[in-house]
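The chain below stands alone and is given in C-alpha cells; this is the form predicted alone.
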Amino acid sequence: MNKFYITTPIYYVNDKPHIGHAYTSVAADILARWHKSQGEEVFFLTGTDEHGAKVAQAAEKAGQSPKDFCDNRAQDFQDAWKLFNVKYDKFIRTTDAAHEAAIKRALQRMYERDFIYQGTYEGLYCTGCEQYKIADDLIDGKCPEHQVEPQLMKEESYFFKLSFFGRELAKRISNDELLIEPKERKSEVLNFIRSGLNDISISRKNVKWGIPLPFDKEHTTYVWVDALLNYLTGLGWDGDNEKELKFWPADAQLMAKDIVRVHSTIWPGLLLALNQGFKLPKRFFVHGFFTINGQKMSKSLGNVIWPEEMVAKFSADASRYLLAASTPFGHDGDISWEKLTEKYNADLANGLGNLVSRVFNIIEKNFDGKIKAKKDKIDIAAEMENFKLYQALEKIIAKIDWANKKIDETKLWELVKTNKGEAQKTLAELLGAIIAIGEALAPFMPETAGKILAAAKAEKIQKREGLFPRIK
C-alpha cells in the first residue's frame, strides 16, 4: 500500500487556538491533500490533549468540571479547523474511553517489562509546560517559554526508564533511521541526548485530573505519556493487541520547536519499551514559531491573531495561503494584520486574482468565451516531498507573475484589435498557465483552485469578477 500517514501535535486545551495552532494544522493538511493527489491513501490525525494539572486549574478558574471545560475547548478547536478548511480522518481526544483503555493496558505492559519502577521525585517542576526542569532550561531562574519560576516539588514518583534508551535513540536519530528536520533540530536533540537522558517521573500523586496508573491508583499519568501515545490511538491501537496498525509507522509528524525534545525522546523510548515491534515513526518536521511585530504573541499584550478574527478578514483560502506564505516552513517568521494585508493585496488580489479576471475578460469579449489552453504544469513535487511549503508557492507566484507580466509587455488588450492570431496563440499560454496555477494551488487553496479549474476547463469561458477583493 502506498500510504502517508502525517499527525499534528494534539494541543493542550488550557485555552483557545491561536494562528500558531493553525500553521502546523494547515501545514498538515495541505501535505495530506498533496500525498491524497499522488495517489496514496493517506490518514491525517489530530485532536487534543486534555489531562494534567494545568487543565484542571484552567477548568476550576473557568468555573466548571475539567470534562465540561475540556468539551468546549475541544470543540474550539475542531470550529477552528472547519473554518481553515482543515479536514482530518480523525480528531482524538486524550479523554476517550479508548485512549484511556489503550494508555492503561500500554503502562501495564511496560511496568511488567521492568521499564516502569518507583522512585521519589525531587526538582524543578513548571506547571505551565507540565515538565520537569534542570538548571540549564532556565533563563533568570524562570522557565523562558512561561516565564516563571518552576516550583521545588518532592513526592513519591513512577520513573520511566528513558536512561535505558539513550544510546539507541542516539544511532536511530544520527543516520536518520528517525529523521529530524530542519539539520539544525536533529543537531539540538543529539547534543541533548548525549549530554546524558535521565529516567523521567511519569506519574503524579496529587493530580486528580488524569488516567490512573493500573497498577497503583493513586497515582495519574504523567501528561505526556498520556499525550504522545495518541499517535497509535488514533489508529486504533488498544494497548495490548500485535495486529500491524495499517498506517503505521507515520510518515511526517509535524511540530513546533518547543516540543522537539519530549517528541525525540520519551515518544520512541516509549515505542521501544512497547516491544511490539513497533518502527520508529520515518521523520519529525520541526517548524519555529511567530512573532507579531518582533514580539511574541501574548494575551496580556492584546496583539494575539485568532482563526476567526482572521478568516472574517481574508477567507478561508486565503488565510491558508497567507500562512503558508508567510515564512519558510521550520524557520521563525514575524507577521502582523499590516504584513498579512500587504501579502493578500500583492499576491492574491493583484496577482492571481487580477490575472484570472484579465484573462477570462479578454477571451470571452474577443473570442466567444473559446481559448484552447496550451498544455502547462508547475512542478513543485521537490518542493512538496521536503515540506518546503513557502518554495512551491514561490514558484507558483513566479508563474503568476510572468503571466501578468506577459498581458502588460504584449498588450494583449491591444494584440486582440490588432494581430488576433497573435493574441489567440498567447492566450492558449496564459490559459494554459492559469490551469497549472490551479493545480499546482489545490493543496493550498482548495476551493479557489476549483473554482478557478473548473472555470478554465468550461467549454465557454466567461468573464469573472476578482476573486479576492481588494483590503485596506
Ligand code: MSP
Contents of the next structure:
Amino acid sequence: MNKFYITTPIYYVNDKPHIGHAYTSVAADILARWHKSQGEEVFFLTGTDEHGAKVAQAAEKAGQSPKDFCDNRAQDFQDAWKLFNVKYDKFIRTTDAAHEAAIKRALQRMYERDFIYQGTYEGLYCTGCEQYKIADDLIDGKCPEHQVEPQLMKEESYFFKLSFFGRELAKRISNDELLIEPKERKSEVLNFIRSGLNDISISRKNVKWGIPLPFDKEHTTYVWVDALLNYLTGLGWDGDNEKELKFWPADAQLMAKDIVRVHSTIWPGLLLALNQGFKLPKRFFVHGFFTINGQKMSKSLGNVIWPEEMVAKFSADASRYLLAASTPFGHDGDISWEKLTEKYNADLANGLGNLVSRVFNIIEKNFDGKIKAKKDKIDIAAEMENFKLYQALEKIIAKIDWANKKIDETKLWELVKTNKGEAQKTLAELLGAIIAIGEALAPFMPETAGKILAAAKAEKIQKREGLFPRIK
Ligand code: MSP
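To test you: the structure above is the form predicted alone. What is the structure of the form predicted together with this ligand?
Starting with the chain above, the whole complex follows.
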C-alpha cells in the first residue's frame, strides 16, 4: 500500500486563525482525502508553533501566562479546523513534552557531530518574522512584511553550520530529489542558496519562552529549529529513532511563499546534520497569499475574514469550495465578501444546487423516482496529483454547466411530456453526470458529496431543494 504523508506549516499562536491559515489547512485536507480515496495510507499533520519572543509578547499583552495563552490559542486553531471539517491525523504543539524532549536530543546530537558551535551574533532582528535580516531584505530600513524597523541585537549565541550544506542542498533541489513547486519558487530558492548560505544563530539568551539548549541551559532554542523538526516529532520521532518512522519522508509539504526559504535551507540542513543518510522531504508545494480587496489580510488593517464568519455565511463545504476555487493554487489571490458571494451563487446555488434540484424533481414527478444512471466519470487524477485544485474544480464546474445547459437546450420539462423515451435517455445521462460530480467533489465537499451520492443512488429518487440556498 502506498503511503502519503502531508503537512501544513505549524501556525504561530500569536494570531488567531484566519482564512489565510485555513487556506493551507483546507488544501491539505482536500489532498489528504483525495489520496485516501485512492487507497493510500495517509498521514496528515498540522499543529501550532508556540515558542519564541513573538508568542511571549502576545501572551504578555493578553495578560496571560505563555502556557495558558498557548493552550487557549491551540484550542482556537483546533476549533477552526473542526469548523472547516479539516480532519488531521495529528495536531502537534511545540510545547508538547514529547516534542520538547526530542528537540533536546536532536540538538545534543548535532552538537556532538560538530554542527553547532558557540559565537557572537550581531545583526538586525525582526521579531515579526522571528528572523535576522540583512540590509537587502529591508525596504526603507523596515521589514517589508511587518512594516517595522528590525532591532539591532548583539549576543552570545550558538550557531548552526548551515553553510556546510549549501552545495549539497543546491544539488538535491536542482535534481528534484527535493522537488519545489511551482518552478519559480525552485529558481528563487536555488538562487538564494547559490548566493551562499551563512551559518545561522540558533539560540537566544534573552528569550525565556523556549526549549533550553541541553548543553547550555542559559540559552533557549531558536524557534525555527524547534518548529521545523515538528514534521518529524509529529510522527513520533524521539530525536533518535528515524529508522522506525513509517511515514517518513514527507510526500507533500504545503506552505505559502513567505516561508519557502527557511524550509528549503534550515529544514533539510537540520536533517543532514542529524544524519547524513536522512531522507529529505520529497516535495514542497508553495502557494500564494490571499489578499482582501487588494490588501494583505491583517488584524491591524481590520480586513480579516474569520473562519467562523465565513462558515456561518456559506457553510463548511461551500467555504472549502470557495477557498480552493477562488485562486489557482500557487498564485496570489484577491478575495472579498462580494467576490465570494458571487462565486457561491454562480457555482453552487445556480450551478450545482439548481442542477440537482431540477433533475431530481423531474425524475420524481415523471418517472416515479426511478432512472438508471448512465455511467460517467470526471477524471481529475492528474490535477490532484499535481496540486491543481483549482483546475480540478474547473473540470467539475464544466460538467455542471454542461448538464444545466443540456436541461435548457432539450427543454427537458417539456420533453418529458412530448417524448418520454428521449427524456429518459437524457435523464440517465444527467443522473450519471450528477453521480460523477458527487464522486469528484468528495474530497472538496465531503458532506455535500455524501448527500448527493446517497440521494442519486437511492432506490427512489426524491425531490431535493435547498442544497445551496441563494445568498445576498
Ligand atoms: N510558525 C511558522 C511556520 C513554521 S512551520 C515549521 C509560521 N506561522 S504562520 O502562522 O505565520 O503561518 C504561515 C502560513 O500560514 C503560511 O505559510 C501559509 O501557509 C498560511 N497563511 C497565513 N496567512 C496567509 C494568507 N494571507 N494567505 C495564504 N496563506 C496564508 O510562519
